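A single chain comes next, written as structure tokens; it is the form predicted alone.
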Amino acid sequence: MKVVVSIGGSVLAPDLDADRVADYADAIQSLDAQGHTLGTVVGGGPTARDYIGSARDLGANEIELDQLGIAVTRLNGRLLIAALDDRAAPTPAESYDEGREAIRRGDIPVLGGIVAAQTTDAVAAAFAEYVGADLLVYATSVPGVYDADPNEDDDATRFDELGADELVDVIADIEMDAGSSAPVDLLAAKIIQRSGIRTIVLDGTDPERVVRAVEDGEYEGSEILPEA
């Protein structure tokens, strides 16, 4: 199975532990051992996060605010690479046809940022449109798709399942700020929708979740299925 693993910063590399990132790198080397295909695209995180708002008090525009962004995806890209030793190809991939071109040499892909304006949650979604992958994977530190906020809404359920077109109505009607529940953005979302890619949004603290998510089909969170 062609598999692309979304990885947010935040669950990748909080506190730049090297433990942390060493574990996901077992994770996806596990999957890789199993002989599926793998592509992985990496967050920036808190770390990402500081950055730019210490760039935006300086006076930084909005563009070079995401490129700074950019920046930090690829450095925890290359803690990943570090781990995964010679199973990855050797740099963050700055293209899809990079990345694509590392899957058919049969290295492994670590994305990054690709362009301003795009988060990460859109990179893994369009990569995975553009090679044709089986199952999307969103390993976040929200554990799936809620139909309002729960952070805010005590009653807010989440969905075990959900077609396309709802996840972009979900998405849409979730304020897309900082530190908002939201486990995908509205391109992302959108993106998934035109594919019809299969899509799994999990807890991804513990990499053996995603592990688990793909062999055994067993997971906590939600799946986003292809209209018919």
Ligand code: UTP
The other form holds:
Amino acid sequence: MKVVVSIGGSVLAPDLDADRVADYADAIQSLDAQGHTLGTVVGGGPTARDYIGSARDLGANEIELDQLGIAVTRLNGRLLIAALDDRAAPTPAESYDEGREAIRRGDIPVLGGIVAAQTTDAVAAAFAEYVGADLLVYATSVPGVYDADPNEDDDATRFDELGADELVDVIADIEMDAGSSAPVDLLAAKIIQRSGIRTIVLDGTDPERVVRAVEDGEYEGSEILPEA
Ligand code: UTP
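Got the form predicted alone; could you also share the form predicted together with the ligand?
After this comes the whole thing, all chains and molecules, with the earlier chain placed first.
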């Protein structure tokens, strides 16, 4: 199976703990050893937020902040590459083409951010679409798609399954509330909707959950089903 795994920065490197990155690399390598074709996308997490916060105080504009965020995602990408050793492409792919070429060579590409004004959620969806992935997995700190922001609303209920159209509606509603945390951003939801990629959003704090989701189809989270 061809699988793109999006690893949120807050699950890969919340505190730059080497063991955690090594555990993620082990999970990716075990899927690779099972014969799956893999692409990975890495987020910026708290380090990106810290840099963006400081630069905003210094008067940087939004595009400059995005560029800083992209740089941090690529730093996190280099951590994962270090842990994946010679199975990974040697540097974070800076374009979808570079990532696809790495897959064709037989390497595992690691992507960070690509262009300003989006997040790595959208990168993962676009890359999955570009390489014709069978499955897209978001390993995030939000364990699924909820009908409201679970950090704001105690009654928020998780969807076990939802259609891509429904995902777009739910994310649009959540994103209307300033400062709310959606499990994937709206651009990612729209790309998932148009491409019909089967997508799973799960709690990525334990990388083994990603392996179980891909290998056995077992996970706690939400599955986004392509529209009929
Ligand atoms: P993330 O993808 O990590 O943001 O990108 P996030 O989803 O808010 O955070 P986590 O990792 O899931 O917790 C960090 C920042 O990098 C810039 C944006 O500013 C984003 O907020 N970025 C990232 C881009 O501008 N373009 C990209 O393609 C990716």
